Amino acid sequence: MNRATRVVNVTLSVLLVTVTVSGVLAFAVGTPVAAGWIVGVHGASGLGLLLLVPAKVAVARRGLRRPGRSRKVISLALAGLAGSAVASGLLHAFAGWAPVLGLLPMQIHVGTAVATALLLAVHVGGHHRRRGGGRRPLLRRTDLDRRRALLGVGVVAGSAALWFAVPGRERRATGSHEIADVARVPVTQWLFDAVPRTDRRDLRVRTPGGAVDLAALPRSSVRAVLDCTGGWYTEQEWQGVPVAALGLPAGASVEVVSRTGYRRRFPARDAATLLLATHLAGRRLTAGHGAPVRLVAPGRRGFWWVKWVVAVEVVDEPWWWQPPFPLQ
């Protein structure tokens, strides 16, 4: 490899993990000034990849003229996962949250930038081989001279300049476009979670103590963001009863539980900022919208915003001690 196809992957390589790793924090921060710097690197980077196109066009082109079929195709497979990882993101920042083909931009971005990330892996893990099965470092010494680095300022200068001059439609600092009208609010759910059929006249949740009926306890309101990871948010005003009236025992998290197995835990200090909501904007929740009671987490995404309520549970592990996203 000569030194300038290697001072292209080396950018390349630093590129494709910022935007990896700023996309997974930025998918998991609601803060609005945080998730605003983390959503600013993400974009940037993935700009700064669009400035490396022609030279990287040139050092694909090399490639290709190689013996070995199947590095060839893992090549060009990752390109069009990249391309469409970028392409999709810019769709999501221009057009909004409005379906392509049935899918939202951000779930065509997400899907591809996971892909290309697992196909990257696997393509630098070969490229590295050497013969008798030793591999090349990935990073070398010379990798950080001068030239390299004025190339890099150059990437992320331009990158910067890139992401100010393009903002694309008007959004939340996380990246979501707003939806102001109620009835608009699509029905979301996370992954493979279907709409359980529920009782809307039932409000009682389990708890340590037993049973609670939430209709007799009295009701509070909360004006609050919903921030979905699919690319919108709504700011609504949401009624129920908080987490912290339940008189729950004392204990290190609060787990709230859902009709369909899905859960989230959380600090026991933010019991008084929870909120279990029976109706959203003056009306009784839906089915979709996660009737009979759904929870409301402020200053959290989407995913954190419990459906079907079914119990709220006293632990005593730490509320950071589960997957940082659900797996069901």
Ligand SMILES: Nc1nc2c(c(=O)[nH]1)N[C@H]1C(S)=C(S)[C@@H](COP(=O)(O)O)O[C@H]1N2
Second form
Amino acid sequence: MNRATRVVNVTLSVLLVTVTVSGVLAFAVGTPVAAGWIVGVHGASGLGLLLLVPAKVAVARRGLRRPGRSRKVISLALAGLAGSAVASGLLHAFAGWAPVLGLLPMQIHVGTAVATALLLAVHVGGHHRRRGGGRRPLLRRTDLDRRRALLGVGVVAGSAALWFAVPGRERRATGSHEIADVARVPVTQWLFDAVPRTDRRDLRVRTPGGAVDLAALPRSSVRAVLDCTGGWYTEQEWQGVPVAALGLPAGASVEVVSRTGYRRRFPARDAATLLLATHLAGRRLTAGHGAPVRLVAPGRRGFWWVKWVVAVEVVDEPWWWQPPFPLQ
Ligand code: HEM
Ligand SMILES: Nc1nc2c(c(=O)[nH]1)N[C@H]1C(S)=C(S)[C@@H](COP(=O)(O)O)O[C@H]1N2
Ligand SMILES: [Mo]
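Form predicted on its own done; form predicted together with the named molecule now:
Let us now look at the entire complex, which starts with that chain.
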């Protein structure tokens, strides 16, 4: 591989790793300032890929002339998938979160992005196997000389400029679009849950100290933003009982459990801000939105807002000892 080819490929790889890592972080972070930075890096590195298209086409032309059918198929599929990831990211930014052909732009985006990352691993792995069987190092010292450092600065500046040049529609720091009307808030599940049958009047929640009837406790209310990773958010008034009012024993974490088995674990200090909500915008929750009791987790993305809560447990394991995203 000659020097120019290497420069193009290494730069592309750095952008792809950056865009993948920042994309995953964008889903994990709900607080506006941190999310703003992460989403900015994400958008810029995603759009920055476009700056490298001409150089990569020149490099790939040469590569495609060499024999090796499966390598060509993988290369072209990779180009198509990465292109679709960029296109669906832009679709979300410009068209909004509403479904296209039954899928949210964000679902198309994450689907094509994950496929891109997996295929990239195959593609890079294939290139770095030597004929003799040994492996070439992925990065070399000479990748980091002064000229290339300058080139790197150029790519970063160009990517940032492109990101500022195509702002898309107005949206929150996380990239989510606003839904102002509470009647239009969609019923959303993370992956596979279905709306369970529940008794609307039964406000009992299991705790380590026994069942607690929320109806017997004073209610408080909070304005909080439900921000779904599907790409929308809504700021509403939620009413219910703070987790701190349940009289839980001390422990490292509290775990909020749904009737469906869906659960999330929180640091114990969050108990003060977590709310077991029974009302949304002054009305009792509907079945789809988590009746009779759903969690409100201010500052956290929607997948933390466990619906159909039946129990709050106290556990010794730290909150980060759980899958970063739910598996159900
Ligand atoms: C190959 C990998 C990826 C590429 C090329 C890519 C590219 C893009 C692009 C070009 C945008 C539009 C940015 C803008 O115009 O503001 C975008 C937005 C977004 N992407 Fe990705 N992305 C990738 C992976 C991911 C992953 C893995 C996730 C989450 C798990 C993710 C989450 C998001 C989110 C939340 C937005 C919305 C941000 C906004 O509206 O500004 N992306 N992406
Ligand atoms: N039990 C359960 N709770 C859940 C989910 C789920 O799949 N199962 N999805 C979460 C996700 S991803 C979001 S965005 C919010 C959506 O709340 P809504 O349906 O009231 O809009 O619920 C959260 N609570
Ligand atoms: Mo969500």
